[in-house]
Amino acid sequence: MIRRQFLPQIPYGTKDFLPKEATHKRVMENSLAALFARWGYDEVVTPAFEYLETLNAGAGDGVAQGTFKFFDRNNNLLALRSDMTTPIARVAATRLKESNPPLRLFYLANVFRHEQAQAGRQCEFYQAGVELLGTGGPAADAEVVALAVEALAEAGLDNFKIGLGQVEFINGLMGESSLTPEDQQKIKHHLVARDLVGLGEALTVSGLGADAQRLIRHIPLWQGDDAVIQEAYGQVKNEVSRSALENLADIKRLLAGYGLERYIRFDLGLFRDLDYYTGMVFEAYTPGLGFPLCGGGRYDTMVAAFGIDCPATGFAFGIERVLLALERQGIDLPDPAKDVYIGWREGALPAAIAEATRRRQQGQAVELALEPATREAAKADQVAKGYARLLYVGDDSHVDES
């Protein structure tokens, strides 16, 4: 009988950061630790896994449609966190509820969500992400997409662009119309998919009238600069809508403020695909992406479900999305410094370890070989393993760098 030799696979939807990979997300996450830090936000780290109620409380009912759920011991059911928003409301509204307002926190995490797994997306993810608590108003939500913008400009893109848009501008018109919950949900549902051909059919079978029809089919078509805006101005007419566009324009011009209105560009039909936003949504794009590097926006009834009245906002990073543009960019991110590789004939091992024990106290970075080698057989493997310089120590302790 010829038995089957085992082959350890990984889980479905994860995936391996081999050593540079790895660097690279590391580099990435410590650069964007910093820059969360000097904006004074502080960060928190959460369970990875919550009781599935508390996630449902967060971010309803919906979300357990993506998450990955287990039981514990006592039969509570749990599951992996599928975003990040939910755990840090829940944080702030009973571990942080008596800090003065406003709090600023940001994270670095893996979150896991059933997808069918892709290029920049797999099952398990990482994202970093901020998150601007106990304020409302356009200061608050301006600066977090000021801070989305500087953190992929502090991961080495430059060519984005952030898609603003607000719920309430689609609420608004939801709102007025003839239709049924059911039928709205239908519609945002396909506006969150660009899904013009659905949107469509679903509008012709809808009832409403001609105008009607025809406003919320130019929906996903305002997209650019102030003139959507004053476009659109004009042909609304209710005030939920009117409200929604002002409070759009406000943030542009906050954001000029920051220098970096030419990131933005408004986008009327921009509509996220969890149910907890309440204003402003945001997005960024780069070419040859087919999906958003990092989104985010206010979402201001969260943490009431957890007992506070908080008004918030903020947005999450994907790395493993921004460390995919950076390659098809062709854009390097920085290697950590290899600075000395230390070989050794026999009998010198003591003092090479003494020698490569000096060099790291001096803030080098160090391999000490662990067999004695020729210099010959040293210097390739200096080079193979990127060093920049070879020390190596050799008759009466001598050592050499080259």
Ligand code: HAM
Second form
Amino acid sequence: MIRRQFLPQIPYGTKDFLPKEATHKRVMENSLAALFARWGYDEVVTPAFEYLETLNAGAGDGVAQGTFKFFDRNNNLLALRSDMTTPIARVAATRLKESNPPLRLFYLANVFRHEQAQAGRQCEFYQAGVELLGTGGPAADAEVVALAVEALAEAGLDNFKIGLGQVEFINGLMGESSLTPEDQQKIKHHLVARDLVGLGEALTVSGLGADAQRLIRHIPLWQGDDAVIQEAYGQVKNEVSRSALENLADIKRLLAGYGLERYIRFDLGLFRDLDYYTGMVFEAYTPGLGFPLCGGGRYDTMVAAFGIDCPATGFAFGIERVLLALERQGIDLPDPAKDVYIGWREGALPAAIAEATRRRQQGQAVELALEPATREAAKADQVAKGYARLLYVGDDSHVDES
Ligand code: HAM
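Would you mind generating the form predicted in complex with histidyl-adenosine monophosphate (HAM) now that we have the form predicted on its own?
Shown next: the complete complex, the earlier chain at its head.
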């Protein structure tokens, strides 16, 4: 047989989770799944790839540029899911017919996007998230924001803030004007990128009146506590922007009921780079990480693409980003459990197997040597492998522990 040389590399933007990292990921996923279940959410698992058309129908064609696409044997165009919101909307559109709304669903899943990879930004990454479908009021939005805060706390973080915005605020301002949809998109694009120079230039050539230009230029600066809402309310006259501000104030009041308002900071300049949001949007930030830990918001028109009118809201957070934040903030996560290493002398394997079985049944993490060894050699193996104790099965199957 001819052995071919191959490069032991993995594709750009992917990563291996070695045992310690994989344990941290598993611990986090388990505790989040338990938290989501405590809030009444049921887990769903969907295929890693879907028809490209399905993903585009939910999230808009803009997302297609970032998706990994390929063909099946029948020449159908498929794509790896780039988030879980569209697949869940697709599932809900069929499931909602049978179940009583609201539908509360959660997921733990890998998703895929073409990205410029760096620490905290990969092409394959893991999300934990929830979607709350079938209800439109601020109570649902407050619930998902509260759950996002609880999820970050459950993961071990405390030092973080949630930025809370509303996409209808700027829609109201732009709706007052005669801007074309393309020009509106350009302005939003600069706001998403927080590119104030580009924003200024786009506004100058937009044909918008001086007042509207001044207000839109000011949007990224409207960040902070309740005073921001009051100030913005005093400056905008249109109903759409005003009810967006009222919606934010309502959500914040409900979050106070959860005892979580200290985490919340209004940010009227928060625009997410996914096009499907129709109302409240939010992101979480922590010091030392140049990216949001989580993001979400209301998307009331997506499920309609799959045949059912259904308001919805939700969020997802990036498992790797949270793990990175914990590491950078020096917050320890449990290492893989390594309780007992069992070594044995020639002929004592059956007794060693019996001892390993007994200990495993008690819930201990046990590694059993596969070859006989002296006590000293077994001790050296136990230490090298990082086990807390050595159990050595010696003459007459005598067991001693150290
Ligand atoms: P997103 O903001 O695109 O929202 O992603 C959510 C989270 O996934 C981010 O806050 C971040 O922690 C993580 N994330 C995003 N991109 C990357 C990347 N390239 N590498 C590592 N982590 C990343 C969504 O995906 C929406 N589906 C959230 C949502 C649910 N909205 C409503 N419901």
